[in-house]
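Take a look at this one chain, the form predicted on its own, written out in structure tokens.
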Amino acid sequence: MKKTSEQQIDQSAKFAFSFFVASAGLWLLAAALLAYIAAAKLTDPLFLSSWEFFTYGKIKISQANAFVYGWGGNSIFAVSLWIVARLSQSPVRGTIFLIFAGSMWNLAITFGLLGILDGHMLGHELLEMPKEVWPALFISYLIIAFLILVVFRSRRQSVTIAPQWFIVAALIWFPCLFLFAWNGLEINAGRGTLQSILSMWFGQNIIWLWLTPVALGCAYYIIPSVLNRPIDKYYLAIFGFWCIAGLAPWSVVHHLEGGPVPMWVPAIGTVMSIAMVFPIAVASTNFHATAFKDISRVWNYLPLRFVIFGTLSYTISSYIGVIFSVPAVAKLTQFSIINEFHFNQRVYGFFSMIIFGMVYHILPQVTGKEIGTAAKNFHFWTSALGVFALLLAYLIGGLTHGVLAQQPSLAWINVIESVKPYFLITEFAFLILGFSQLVFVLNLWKVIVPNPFSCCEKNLEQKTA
């Protein structure tokens, strides 16, 4: 029987997609373990205190890098490759080079995290890995991105749509961000406050201009594809895309409110952050007005349920972020644990939930196998519970922390004791998320990695019959 063009594309993407997804799953487990250790050390400072490698600072930085570059990077490569190939109606090429570059990417991250744990780290946000690993990371990224762009360049139709805009832009933005930041921080290091501004700018924009566009691109792809209806008010998508491209890079500097920087820097960030209501509203309108027209289909199709959870999380928490960028509010929350709310919302509540949905959607088409419904249901509910508990604890705990820290009559130990219950909740939330992700990865590997005993089992069944 002759294969359709979609089946041929899926077959061409099978090995590279499986490699990146399997690698992403391992990094997800590593990040989950590190996240739990970091949370546990906040409630019990003596936890693993006899191990020099497991100080809180090293563990926290390692967890962020493992999550963003390990889980985030590999999953971006996987879903981007498949979506671009499907929309371009062009097969994946250079599978050997993709796997070679992916292996180099993962090895570089491994050595980078070992360097961090050994104390050899840089002082820049999400650029903490030793400088020796960055050339390997950068070269491997360029190879992977180039091969994905080759597929995009080979598309049969010249007209492009929203998923392609966001994903291709994200692939290009990452090396641009890195080169700009690396030049200003390491090659021609800036003076004064410039380095702190540039460091924070890079760390925040890795989330806004790399992880976020890919997740939005996935949502723009899967929602109309599954519901078999066009995106509601699709003409707004191009406006939302250019708003994110133009506003997001500068909105992040509002985090410097109250810091040792010129006042106009956070002021620009505040204005841009408030203006971010426009792309947030566009995404919310496009996604939710479309999905809620067939809410039963969304609920019954688990991959889409993950995606809609992620888009709702993006909408609600982004509006909360806009409120927190207002100077009067930022003065209370700026130096509190509220920043943990922003990071975890974007990487757990938004990006990861959408990627989970996309993996569940793509996997049966690429491998011909599917993870069981019960396992996916369990993964959804435990992830939703863990994300909700985590974000609520950081949100309420951050506000409590910020308000109490403004009271000069309170001893600092009393402030910490008041926030400690919220740390206990985050520890519990990370435990739930870690268990949920373990189930996800075990089922993922069971589908991707062939069972070496399957042939023997089939022969035994035939002989018995």
Second form
Amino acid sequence: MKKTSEQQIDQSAKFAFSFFVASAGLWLLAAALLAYIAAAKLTDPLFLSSWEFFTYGKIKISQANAFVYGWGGNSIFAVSLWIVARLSQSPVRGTIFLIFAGSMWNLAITFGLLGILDGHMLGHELLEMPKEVWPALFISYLIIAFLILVVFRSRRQSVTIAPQWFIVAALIWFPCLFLFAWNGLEINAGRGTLQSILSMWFGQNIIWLWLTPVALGCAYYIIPSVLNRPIDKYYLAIFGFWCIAGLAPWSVVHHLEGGPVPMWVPAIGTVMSIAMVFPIAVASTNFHATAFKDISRVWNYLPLRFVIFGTLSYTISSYIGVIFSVPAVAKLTQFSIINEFHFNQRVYGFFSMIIFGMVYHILPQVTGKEIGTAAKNFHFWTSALGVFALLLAYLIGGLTHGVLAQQPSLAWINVIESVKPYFLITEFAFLILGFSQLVFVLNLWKVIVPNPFSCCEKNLEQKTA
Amino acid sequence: MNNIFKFAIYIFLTLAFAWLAFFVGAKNQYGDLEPTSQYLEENNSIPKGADLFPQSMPGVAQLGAKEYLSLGCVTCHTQQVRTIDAGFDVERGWGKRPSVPRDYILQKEVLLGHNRVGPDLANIGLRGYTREWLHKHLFNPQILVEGSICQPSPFLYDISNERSSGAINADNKADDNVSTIFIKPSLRANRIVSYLQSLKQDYELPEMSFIETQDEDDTEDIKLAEVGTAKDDQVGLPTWLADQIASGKEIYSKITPGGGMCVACHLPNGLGQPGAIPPLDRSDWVLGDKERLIKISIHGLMGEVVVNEEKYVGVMQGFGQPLGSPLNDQQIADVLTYIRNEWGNSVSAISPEEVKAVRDSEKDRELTAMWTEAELQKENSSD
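Let's see the other form, the form predicted together with its partner chain, since the form predicted on its own is already up.
To see the whole picture, the full complex is given below, headed by that same chain.
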């Protein structure tokens, strides 16, 4: 009885889920390509330099947007939809509206990125897409989030658990964040550096309060459900959740240290960033104490391996992030390519790895088809290698960059010469990641978009059998 | 948490509080800053007729800001000089003082940025780059800075192999006759360069004055090291300093109008003539008090002076006086920077603003009234 209801739910989610995952995959490839071009331009600035379209700044910024809104947004919709439906034991409704809004979302991003490449970007972090596309993005987002929340509202049990808090909160955070930022940047635009505070606040929070909680929610969902044991010290989870909710919106502005803003702004940011050790510790205990009780299962079940890679990377890099917000260290690294380390560890090492795991976990249940083990393993190992190389290069390169930049007697070009080898490593890392993601997306599409011929063959086989 | 509406409100509030503080709070605190004068009256009012700062950018520079934004230069360049505690930005020569919120109130596009793959540009207009240099750099930075990874924008230029009026030689070979690449800036390129030139925080504000880094002991060592390497290897110098020194050297050695003729008396080796003309090489006058050095440069020096414990008697007319062809503030700053960094000397640079400040403080003094050592000493002790 229970099985059938789960199958019904999967069936109801199938179309929308496949749609979002398939588009997420395309955006992932687009972002990977852009990331590679940008990295190549750092090692050879003359690469593709005669076309304005390919200017480094534009490529770099459209890469971040394609990644966060294209890949991030679509995969958030996909996994939240499925997890919320499963946990609520309630089927997905309004698939047609989901598809409609999803197409609008993707179309708006496409236009937005073209706008950036065509020279119409705005100067706010992760709000760079031209003004015109935001209403479309916002409305389509509201439709999708609303339909997911409808499923949540019609849940069987009224008691909620950790994955639901994180995912539902993230769904609500994004539009609030957007409205606050839009108000202060475009409607009641503040003058001068007020804009910079708000733009920094938005750009960092979108990572902290949108991508991060969804990924954490996925981990809270998949670990106990696959291992079949409760989360260790589950009573801490609620504390961890409210810590993130309460601290993150304050902590993100510490990057303004020493800049032309009132001193209390970065000061609050610094204190709150350091306080972030609590939620990080909670999530880490919850996940790893549970996972390490059955480590062989984690290792053998590939989706879980992806997820635990993500949570480990979250823990380690978040602690590193805390260390780098301590003023004495921040002084060195504030404007160095350590910032790339923070961004990439969060979006690749943590968010994407968890989403890969979730997709591999959900896909067979929804479509009834598996992706080949060899392909999955290839994807895992190349991703792990790529992420590792990328983060290590940015970390060591960032430290070198920061320390040398603090020596006024060293000419800037010499500082950059010392960082160049690390740029070369990142170029290779992006190449590896690009290949790995290509394999992922090809397999994904093969499963989702039915091949007319193979399907006929199967039918024939079934009939003859 | 089980009621979605209550939950949504909590989630909303977590953001709302932070937003209230960072936006509404900060706006109340400094949202209505206005331009002001460098120094205020006792009662904190702006003196009549004083120049107000910051001043708004010229229109073409504002258009340039849009172009700069659209090319994404902010991904590598910040435009903020951090406070002294937060980093060595001022020591690096990226500004005369830390940036403050008031500097940005008139800018439409505030592009503070938070990545420094390239140097900070908040004061790029003060680094003495010519338009031609900036155009070449925008066209292809590698022509000027070997190994630069600043991103080229050749699409903003008309490129031709022939020399024509208004075109800039953008070849590695400086000689116009050998060069085969000439570029003509487009409208957009001109806007960007005007924008870059307009970026300067070269005024003091009541809340922030210039910072003297050069005279502090520990930074002095750094400066010495910097110039020390410069002699072996010009790459070690920040470009603005190298430019100032190059221009100073020219003034020092030029004996035709427009030059300072210093070389005629102090000789190329800076050693002067025993008893009559004091040396500049390792002279305590040259390396010491900047103000005294500037004063004697403007008005001249006569009578008995003691340089490095040796007595000299002679007359040196001021280079600021209208006889012949006087040097302007920039030229005086350049030549003094040069003599402070040539031979065995290597200390901090002197900026035109410092020269101007001394000139202004002595504006009642007749230009032909030369200083004597005794007078300088008296003035110093009465201060």
